[in-house]
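Shown here is one chain on its own, the form predicted alone, set out as structure tokens.
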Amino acid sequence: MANADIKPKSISRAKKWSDEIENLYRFQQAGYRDEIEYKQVKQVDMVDRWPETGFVKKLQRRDNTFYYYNKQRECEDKEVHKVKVYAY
């Protein structure tokens, strides 16, 4: 794992939920990027998913708190447009 800061060319927002979509807001809530934010700060080489639907399960957050996350979906059609994409 490089401990490099890779920083983003591009953003754009999400137009409609996919699965992608689903992990990128659950990493945005917790206060990331997206996973690979996530990886560099927490310096973890595996996020936590469920196995069924491979939605993140479980993130930590900066100041060490703990989000849990349901199976189902949890990201609702208008909050999709919130959800920053970045290009690397």
Second form
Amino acid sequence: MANADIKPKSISRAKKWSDEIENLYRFQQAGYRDEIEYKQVKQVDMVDRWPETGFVKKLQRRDNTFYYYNKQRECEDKEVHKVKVYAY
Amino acid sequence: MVAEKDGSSPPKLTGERPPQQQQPLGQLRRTKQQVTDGFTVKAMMRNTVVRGPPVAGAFKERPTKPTAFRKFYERGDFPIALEHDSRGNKIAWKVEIEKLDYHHYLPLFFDGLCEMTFPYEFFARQGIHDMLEHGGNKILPVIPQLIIPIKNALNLRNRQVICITLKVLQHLVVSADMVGEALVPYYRQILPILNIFKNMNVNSGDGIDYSQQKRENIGDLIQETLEAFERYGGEDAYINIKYMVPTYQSCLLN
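Right, the form predicted alone is done, so what does the form predicted together with its partner chain look like?
Zooming out: every chain and molecule, the one shown earlier first.
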């Protein structure tokens, strides 16, 4: 919360699927860069995650509607390259 | 005597009727045959062919009725919105699923299983999926209210509807603890249709049946569903399935 104005310095595309990429994919589907921006915008400390897999479970979008995600992997191989990885 | 015999027999052949004329007569007789229903007086007559029994229509699709789901959706009663994204469509929930009244909404969404047209069919399917995935222990008390919509959907005997309903049933069974056991008393409502369609499979020899790849093969889906019922239904599940689907063989015993 302290670094509210933090901005990414660079961006790259994901090459290979991993748990991290899966979560980024979920954040980006909901319209956020990543977890940092989500926490900034929504002013929350925690993100709902599936206890079994650790993937993001529920996100509130900017228009306050909710997106729910599956327990299992959602980001298929053909979509991995669409995920943007921001570096700070 | 001999000469007389020789002389008498050839004229019989030529004189009575030439062989060419016999064929039209035979055809005449064949056309005279009449088709009739079984167990009638006509059926006993010599020149009749008894027609087989009419089709019972066990596999025939039943007409659909307007669903409550459609009514509620068109009235805007559901807290859902459609979102289009690169992967296709997704539901955006306007309220948190955890705060929804499952006793009201889950049976309504199951009622939408009877729908075959977009967007109703999509909303029902995806809405059920989300609600089951995030319902937890709120699902179990609603089970008795889900049976009639499930039964109605299966009774339509529409291939697409059966496919989706079977996948929903598979999800329902694993959605929370004790749900499988809670379904056992309702097998009498659900399983008769599964029994009818259990053998609906294609014997294509060594050819490719693409419905297998797309998970649309009804015979396979029914087998999977019954196995899921048995696995999650507790110890009474097998005997109850066997009672309704006699050709089912256990996947746990033996």
